[in-house]
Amino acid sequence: MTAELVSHDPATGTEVWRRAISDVDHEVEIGRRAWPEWAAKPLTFRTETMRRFADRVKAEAETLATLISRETGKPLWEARTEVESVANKVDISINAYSERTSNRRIEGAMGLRNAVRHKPHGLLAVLGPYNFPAHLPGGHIVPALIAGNSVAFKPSEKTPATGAMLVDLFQAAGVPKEVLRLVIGGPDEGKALAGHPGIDGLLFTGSARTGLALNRQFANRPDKILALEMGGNNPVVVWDTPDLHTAAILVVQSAFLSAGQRCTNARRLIVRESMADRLVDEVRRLANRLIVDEPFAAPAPYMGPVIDNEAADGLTESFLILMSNGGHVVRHMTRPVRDRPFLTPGIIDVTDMAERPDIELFGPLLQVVRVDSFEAAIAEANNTSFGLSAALIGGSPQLYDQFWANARAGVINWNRPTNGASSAAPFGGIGLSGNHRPSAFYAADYCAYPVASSECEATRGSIGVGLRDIDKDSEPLPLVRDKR
């Protein structure tokens, strides 16, 4: 009996999708086989199809929607956001490459130009996260295609259907099949597509226990490209503000968006301690108030379920590790759907915790610490091997420009959430938050790679020093040595 892959609704247990799992070398080959064609294709047809795709993501947006929220457990309402990240990536890739990878020409003397131009890698893998199925994924998948590769993607096992649709859009659109190819299954599965001598190049959404294990993994495998985002432990400071509701509001937004399932969520609120009480009192206040229910209810809920009852065990336990190592629970992280994988947003103090776990706590999960001085923020806002995200809320432009100049993240933001990137913008951290590969608008930095020419229609060469007179004897000279 073949063996399937089947997917689940967290909010409700209901199964969801299911289909038989990928033979991987099978799709690498069909893949490899058909790139060339597609790389040959002139990059006006590659650009047009990927705005083709991006109109059939907009005729079936509600449809993709719909499965995003039964999928992930994500509200509606955050799901359509999703779905028109999606469609509006097509045009920020096309002008990402044209931007970032376009050919360049100097005319010299006598005919000559130099030239750089770009071409593809070949067939490149993409690991899907489960967080944002189609977005992430499709992140990589555009600028690759426009870029001239084929592509093998495989979607997390726990959010296929989406990745399923996802390639059939493309498909509608007029990507060929052989250039898109589909990989269903579960970590062998992307064991197997990551090590598989016959990929170019690997595009990885996900956890940093894994994109560490790739990094090791391509050690010895410079030919191939590696881009890893690999998530934080993204700290968001508050300082000197007169407006707390406000500042609070960007801490919940930081800290609960998409149930803490975003890799730019806040994990750490670091506050003034003069201000401390009265601010993480407002930030309780206002989680209290969150709306946690399945992703279809009405009222609209904030927050649906994490992803799976895994995920949920996990977050509780690490909640009880941190209140038994000396946390001050200041909000109980609480299961309020028997066997489902609700949580509620859970805030704990851990100022006085001799050790502070540097994990990406993947969940509504915030961690509260108290310092006395601006320098002392900027110190534990950076003590993580994390670098991903980071925010300021309050404090003076002088105050952001010192803790801009100080953070070590790739995204710094100013009374904005540490969440909600533009994909206009650069993406990627440092330390484990990624290898230095960022993506979003620079994603046509790793899809290409340059090749510089020197290029002249005529023949043309010369010696002009070096060489013996012509009508010489045809032996060469003696090497002069000097023997002093």
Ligand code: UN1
Given for the second form:
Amino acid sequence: MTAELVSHDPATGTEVWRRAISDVDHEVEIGRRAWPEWAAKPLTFRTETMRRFADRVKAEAETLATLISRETGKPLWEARTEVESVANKVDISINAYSERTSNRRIEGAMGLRNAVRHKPHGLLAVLGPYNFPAHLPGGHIVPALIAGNSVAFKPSEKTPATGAMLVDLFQAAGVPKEVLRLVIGGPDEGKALAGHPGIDGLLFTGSARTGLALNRQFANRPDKILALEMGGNNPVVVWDTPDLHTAAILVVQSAFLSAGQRCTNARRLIVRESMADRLVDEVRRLANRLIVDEPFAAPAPYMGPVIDNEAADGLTESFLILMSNGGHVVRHMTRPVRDRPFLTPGIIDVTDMAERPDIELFGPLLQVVRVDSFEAAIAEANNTSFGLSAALIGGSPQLYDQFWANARAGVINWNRPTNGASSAAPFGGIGLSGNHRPSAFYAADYCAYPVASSECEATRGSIGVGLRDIDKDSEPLPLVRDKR
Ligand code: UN1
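Switching conditions: you have the form predicted alone, so give me the form predicted in complex with the named molecule.
And the full complex, kicking off with our chain again.
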């Protein structure tokens, strides 16, 4: 019997999909053979194929959104916004390709042509996450295909059906099936794909733990491109603002959107002591009103479940650990449905904790830290080895300047949530959040490499100095003088 991968609906526990585990060697072999022909096609052929993909996504939008909701548990309204992002990625990536990695001619003397052009790496492996199972892999796949690479895509083992549908949509749009290979499997297949000598690079979105393991796996392969998009332990700082309610809305969106399962979600609320009681109370009251329910429920929920029971157990345990290490509970994170991974938003004040863990708690869990100066707020915001996103709510233009200059993150916002980063901007972080290969608009950069060429139509050449006269051609060369 062949081994199978099965995915489940987090909200109900029912089976969504099953399929045989892929043979990684076989998929790599096919993908590897296919890329030169794809790369040799005119760029417009590839971009038009991508535009047809966007049309296919729009035509199947409701089916895709429903599948995303079933497989991740995210509310249907949110899955619809994900599908929109998938389609929008195409035009953005086409623009990014031409802006970041297009051909450039540099004028040379006397008909000499100096050119900068870009070539694809070959076969790129893409390892996708479960939180945006279509949008984030699409953010690697679309630019990789535009640049002329072939792709072996392994969706998260928690969201393989969405991955499979994404691949079907690409193929329906005209991407040859050899050029985009679906690799179904779990961590073993992920490791096998990442370590396969037949790939030319790996584009990864997921946890820091897996990213670091991949980085080690690639330590001896500087010849292969590795792009890591990892997590964060993101701060949202709230400073002087008369409008506590709006501030609370922005904090809640930062912390609890997608049930806290975005890499850009705020994990830490850093707030001025003098306003902390009032703000935290406002956040708590708003969090009380958030509907946690199944993705298709009416009225529509703000949050669905987290991805599975194991994730929910881990988060519950983390909450208890924070509690027993000096955290003061503002709002309990509860598990309203037995045996299902629904979690209500948890808020805990960790100001008095001697040592706060610097880990990404990937769920609806917000830690509060009170500080009494803006310098302390910035120091606390930077008190992490991650550096993905950071936001300041309130303050003044001067304080925002200070925040922007000193906060260490790849996304820095003012009076906006920490999440919801634009696909039209580069997206990535510093520290443990990545390896300086930002995605989204800058994904073009890691999908192709530059080739500098100096070119001339005619075979011309001359040596201006250091030549003996032509008639002395036959004389023996003088001995090289001994310089010692
Ligand atoms: C987020 O919204 O929190 O296209 C993630 C991208 C980014 C992802 C943002 N806009 O890769």
